[in-house]
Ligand code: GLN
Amino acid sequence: MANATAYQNGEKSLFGHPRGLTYLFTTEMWERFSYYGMRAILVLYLTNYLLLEPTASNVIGYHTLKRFFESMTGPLDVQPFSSMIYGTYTAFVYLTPFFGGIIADRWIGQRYAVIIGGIIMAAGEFVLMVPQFLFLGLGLLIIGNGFFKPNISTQVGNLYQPGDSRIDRAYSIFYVGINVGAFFSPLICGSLGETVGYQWGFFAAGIGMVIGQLIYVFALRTLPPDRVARLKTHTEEKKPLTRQDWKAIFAIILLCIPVTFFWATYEQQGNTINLWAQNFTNRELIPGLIDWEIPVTWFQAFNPFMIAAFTPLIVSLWGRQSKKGTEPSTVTKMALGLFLLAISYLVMALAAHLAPQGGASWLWLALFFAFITLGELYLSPIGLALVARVAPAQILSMMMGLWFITSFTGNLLQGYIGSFFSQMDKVSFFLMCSAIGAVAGVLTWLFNFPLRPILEAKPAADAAAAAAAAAAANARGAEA
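Show me the one chain in the form predicted in complex with ligand GLN?
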């Protein structure tokens, strides 16, 4: 990549991290603003307006898709049909990154993939402003995200040399960017959508995407060269996969199994937890004193807010632990993430137990969000960093896409688990979610034994290879 030299010579740092991290942070913040802003109004748009007659029949593809879903489920009313659309959409946006990753690795590189994906996503938001084109708009978002998400994510790791211990922290910082966008978007796109008109919510989401793209293009000079290109400059050829590479691939695939169960229960937040907030929670700020009710949708902002608030604490805890040599391994952190998720659902089970008729204090939800957010911080950014550190460079973006497939399967499973909510006693429902997290946590913790040597050997091996390649290049330079 032509910019490789400019990037390497011009690397400036901010708070001890390459300046490119700030731009990737800001680009992803705007992209997630767009993604979550649109998501916040989608179900309301569908159930309150678009799927009602006479508008519904004008939507291109409406009857075909409805017939398709109904062939599996039987007749669907507006709300269940909207829920199927929402579930399918939120699942499929996480399937396409696998293919977007392959396309970037093989043909176009990560930078072009981000630009192409960003343009398609912005177009998708603007297309959604036209009611007839709902499915076209959602399709564009699914395809665009496939190009964008894995490739922006791998670029964070590419800012650092293999083996650099700052990579984990970098992903935690990047994750804050994701959540700053996720926090503000329902407030802006959601409020615009609900008060001025849904299409203006989509418009704001599209503008957010455009801002993100402009920042990205402006920042290209500070961004890392595509990893495959960097590899080629080191070794002058594309390496075949080594035994160690295959082991790393195996380790990532194995970890994807429990991580799927993490998302299947984590994603209840937008589904059954939202229903709990609406139907079983006393949302009065201070009952008897300030009877103002917290709006149901605001609970969706608790998690991104807490991500931003807790990240500095967790990162400094890991920093202190690292100095003492007691920082948990990546796999242990992920197991802890699952245990924290299990605790969060125990909190909900206790709330449901103490208020069997509903009316549980909203503080239970706040406590639930605190635990589930801590769990997320121990698992999600850590997983991104893990893939960036150990996946072979030739298939890096594809492996990042594989990581996102856990959110595809997790979201499909989430819908299935959530479908038991209304029939089941709530204590049992939450205990079931907790048990899923706990079992997956034990499984992950057991993976420590086979996986630790694989996952910890890789950076050193890579660093040594890079150092050897650099030394060889220098020697060649000296000979010339």
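Can I get the form predicted on its own as well, since the one above is the form predicted in complex with ligand GLN?
Left out here are the partners and the other molecules; the chain alone remains.
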């Protein structure tokens, strides 16, 4: 872990981890409830209501944005245009964390950044309740997430000393928190949006964000001082980046390339997979016996539910492999994640092949989500832990923001890829997504050979520096 003055107060309340992890887990759970609740209904809101006339013409900025996209792509019908809006929004949500990380590292610190971001995001959800202000609401969410996202994630790493082996497990636990919120949000926000009105789905998402902020403010007493605070109190000194630091930065940047393609296909869940569930899936629970239909937005809960269910199994597997000395390296795990994602889209291609006119069983979607969830577990929390472990403390939030830029570039590409959903044969579309994941997996696996020595050397160097600092502190205490 990069922070040599990491905090430990000796209090443990969640599987042997610092008490602050429980609060960060809960804060992020409610923030993700807000984000994924809104995301579950956004494309449906756009395609089924907002982008249809006469409503569309009343949306401020509608004609300007449509002309901008059409200048690059040609005429856009409702579905391709909604895909471009969705992709652009979900992309910029992950661009601003880079700048939010810089602001936190240099000026306001991680604590204030999270509070500012949360307030702006809650306001954005409530603004979305007014159809005319769609783009203002999305803009507020983009800005707020820039402050919130990188600075809540880095505070997890601050709870642990350099070299503490618990950090990978801590991020896996933290990731479960993300997905507990993401599981309930489609059930609540999605159901409200589909049955009562989309604006009430956005309202519920806003309430979730407010709850998360209240929990975080209460939790501040359990969290370590951030780097800006430590510099002000002279408990940490500014240090230049070392040669090993620059190697670690280069390794993280290089890994951003294939991870971009993971998000470009993974994020189709809220876009084209949502439309597949609505238009091409037989959603009857048990055809011929139970004719109740699974609501479209509920499929967005499959992935987070499986995250919570599969995480203990995956962590246990890695533990057994570690004891045997066969646990894959970080980069190998990420490559496996991409290969599992590729398999998930092969499942969808088979479903489309067997039901070319639609009416595919919802069980195909369940199998799709099972594979893509396993892929996510092998890549996403591992990537967060990697950045927290090897990024230099001086620019930790910025580097976490840089890692989230893979979601920016991936979602921009996702929106473009998704625009072909209504134009291509569905088998070909899903095979294209699978091929993108497979090629990125091969590239990541090849990166393992040059990058593994760099990534493994950085934590060891940090741990040695922390041990030397502790020894020096003890020596000074003895002299006193």
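Residue numbers count along the first chain shown, from 1. Whichever C-alpha set is largest while still superposing within 1.5 Å between the two forms counts as the rigid core. Small disclaimer: the values here were computed from a predicted structure and weren't measured.
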Worksheet item: Quick one: core overlaid, is Gly270 moving 2 Å or more at the Cα between these two forms?
Response: no
